[in-house]
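Only one chain is shown below, in C-alpha cells, and it's the form predicted alone.
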Amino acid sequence: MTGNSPAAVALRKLAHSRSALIGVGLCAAFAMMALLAPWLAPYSYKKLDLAHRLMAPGQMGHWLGTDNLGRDLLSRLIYGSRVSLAVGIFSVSISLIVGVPLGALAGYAGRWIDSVIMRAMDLLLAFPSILLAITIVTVLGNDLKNAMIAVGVVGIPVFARITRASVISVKELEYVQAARTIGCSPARILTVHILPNCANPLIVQATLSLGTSVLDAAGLSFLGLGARPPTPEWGTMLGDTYRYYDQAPWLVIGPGLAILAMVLGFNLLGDGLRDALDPKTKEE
C-alpha cells in the first residue's frame, strides 16, 4: 500500500477525524469486551442470588449493582456486548447478501427486471421498519435468531437501492464498455469490473447499519420479541427491569448507556468512513 494509494489516503483522512477516532475507540472497546467477556466479567451473567437482589452499585463487590433476580449487572452488560455485536453483524450480513445482488441485477439489467425488483423494494420501504420487523418476528416466532432475520430483511431495500444507483453510474464508463467489447460475460463484468468500484458507499452504509440493527434488535427485545431470558441482551434487560426504575434506576441507566455508546460508535465511524472514502474530500 503506497503512500498515495486510495487506501492510504483514506486511512490518513480517517486518522485526522476526531469523531471517527472516537467511533473507532468505542467500537474497539466493545469488540474487546465481547472477546474477553469470560475474563472481564466478575460473575456469571446468569447466576441468581435472590438474597441480594436490587443491590445498589458498589455493594459487596457488585460495581454496578444487581438486578431484580440478584444477577450482577456489570457481568450482564459485558456479556451483552457479545449479543449486540452478533446481532449487528448477522443482520447486516443478511441485508448485504440479499440486497447487493438484487440491486446489482436491477441496475445492470434495467428494463422490466429493474422495475420488478425496485417495486418490491419500494413495497418493503412502504412499511415502517419496526412494524415490518414486528410482523416478521410474529410470523417466524419470538426468539433472538428470528429477530436478527427480521432486522436483516428490513435493511435489504437500503442496500439494494444504493447498489443499483452505484451500478447505473458505473456501467457505462469506458473500462466497462471495453470489457464488453472483448467478450466478458455479464456476470464477470458485474463481479470483477463494476461491484468493486461500488464498494465505498456500501462500506459506509454497512457501518451505519450496524448501529441501526443493534437499536432495532434492542427495541424488539424490549417488546418481548427478541432474546429470551437469561440471555443478557440489553433490550431484554431494559424490558425486564424498567418497572423497578423508581427504586433501582441503575438497572435502566446501565443498559441504556451501553446501547447509546455502541450505536454512537458505529455512527461516528460510519460518518468518518464516508468522509475518508469520498475522493472529493481533501486531506487536512
Given for the second form:
Amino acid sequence: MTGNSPAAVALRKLAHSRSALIGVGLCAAFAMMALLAPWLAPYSYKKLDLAHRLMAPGQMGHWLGTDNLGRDLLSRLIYGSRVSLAVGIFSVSISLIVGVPLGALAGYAGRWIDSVIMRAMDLLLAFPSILLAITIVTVLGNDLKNAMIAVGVVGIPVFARITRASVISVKELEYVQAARTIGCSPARILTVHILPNCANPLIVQATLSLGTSVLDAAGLSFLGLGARPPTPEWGTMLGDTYRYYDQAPWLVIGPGLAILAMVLGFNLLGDGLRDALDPKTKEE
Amino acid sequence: MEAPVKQVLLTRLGQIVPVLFGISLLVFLMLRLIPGDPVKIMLGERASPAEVEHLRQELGLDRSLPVQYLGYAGQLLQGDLGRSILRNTRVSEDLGRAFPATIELACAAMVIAVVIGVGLGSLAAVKRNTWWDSLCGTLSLLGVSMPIFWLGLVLLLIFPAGLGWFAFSGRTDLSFPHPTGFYVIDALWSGSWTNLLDVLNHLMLPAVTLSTVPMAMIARMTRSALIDVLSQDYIRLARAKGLPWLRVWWRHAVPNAMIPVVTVIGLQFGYLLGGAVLTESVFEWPGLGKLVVEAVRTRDYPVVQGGILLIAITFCLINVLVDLLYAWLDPRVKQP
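For the form predicted together with the partner chain instead of the form predicted alone, what are the coordinates?
Next comes the full complex, and the chain you just saw is listed first.
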C-alpha cells in the first residue's frame, strides 16, 4: 500500500482504524462462512431428526443444540449466512441499479425531470421503511425473493438523493464543461466524467445499506412475510422458534447474535470507509 | 404565532398536499396491482360466484380505474375506510382502537430514548476521549445494529421468564374503563395506583425495546452537537467571566446544542411508527403495526390499506411538526 493515489491513501487510513478492521474481519468471516458452508456445517441444515428435538448446546455433537424439529442450529446458522449475504447484496444492487441512474438523471437534467423524479422519491420516503416493504410484499406475495425486492425498493430514494447531490456538485466543474465543449454526449459525460467522481459517498452508503437491508429482510421474515421454512434465514428461524424460548433459549440467542454480528460488521466497515474516503481526515 | 413559524407552516402544509395525494394513490393502487383476482384471494377458493360479485361491487372493482379512485378518495374524505373482510367490522373503528395503543407505545419509547440518549450523549461529550465516550459510542453502534425484534425476545427471556419482572404481553390484565384509549391516562383517570402499575408493567419492555434505535441516534447527535457548541467562543467567554459550570452548561451549551437534537428526535418519532410494527408483534401489543401485519397474513386488504394510510399520514404530519418546532427553536430559520 505505498504511493499517494487516492485509493492507496484510503486503504492506509482504513488499515489504521481499529473499528474498521473489526468490520472488515466480521464481513470477511461471514463471506468465508457463506462460501464454505457445505464444508463447515457439521450436519444438513434441513434434515429433520424428531428424536433429538430441542437438545441443549453441546449434547450429542450439536455444539449449539437443535431446534424444534431436531435440526442442528449451528449448521442452520452457517447456511443462514448465505441467505443473509445474498439478501443484502441483491437488495442493495436493486437500490443502486435503479437509484443511481434516477438520481444522476435528476441532477444532470434539472428542471421538470428533476422535480418529477425527486417528488416520486419523496413519496417513497413518506412511508416508514419496514411499512413500505410490507406494502410491496403484500402486492407481490410473501416469499424471500419478493422480500429482497421490497427491501431493495425501500433503499432506492437514498441512493437517488445522494447521486443527485453529488452530480449537482460536480456537473459545473471545468472538466465537465470541457467535455461538453468538445462535443461529448450527455450519456458519455454522465457515465465517464461525472459518475466516477461521485463514487465515494455511494460506496459508503452501499456498505451501510447492506446492514440495514439484512435487518429489514430479517424483520420481514420474522413477521412471516419473507423467507419461508425450511430456508435457514435468521429472521425466519427466530420467528419460527421463539415460542420455545422457555424450553430452548439458545434458539433465540443464536440467530439474533448472528444478525447483530453481520450488521455490526457492515456498519463498522461503512463508518471506516466514510473516514478513509474523506480527504479531510488526516492520515495517521 | 411568530411570522417565520407561520410561513413554515403554510409552506409545509402546501407541500404535504401532493404527498398525501400520492400516498392515497399508492394505497389505492395496491389492491389493483395484486396479481390475480384480489377478491378471490381475499375470499378464498370456496367462495360462491355471488359472494365474489358482491364483494367486487362493494370494493368498486367493477368500474374503471379513475372512477374507482374518485370513489375511493370521496370515501376517504368522509372517513370511510371500508369494512374488514375477516371480522366485518368498520376499518376506521379497528384503526381507532389500535391507534392510541401505538401512539402510547411510541411516546413512552421516545421519553426513554430522549432521557437516556441525551444523558449518554452529554456524558460522552463532556468526558470526551475517555472510556465513557467509548462506552457511549459502542452502545450507539449496538443500538443501530441490533434487530429490535430480537432484543424484545431477549428482554422477555431475561425479565418475565427469568426474573418474573414485568408482563409478557398485552396492555393490561385488569379491567377498567378506557375512555381515551391511552391506558396510562385512563389508569390515572381511574384513580387507582394498581391500575397504573399494571399498565406501566405491561408498557415497560415494549417501550424499552422500541427506544433502542432512537436512543442511539439521539446519543450520537447530542454528543457531536455538544462537542461543537462547547468549542465555541461564547462558551469560553462564559467560563472566562467566572460563571459556574452548571450555569454555562444549562443556559449556554444545552439550548444551542438542542436544535439538531430536536430534529433527530422528530425524525426518529417517525421511525418509531415503523419500528412499532416489529415490537408490537413480539409483545402482542394490540396496536396498528400488529393489526397491519395480521391483516397482511390473512389477506384482509381493506385493513392493510387503512393501516398503511393512517401510519403514512401520521408520519408526514409528524415531519411537518418537526419543521415547525425547528423554526420555532432556531431564530435563524427565517425562510423555510
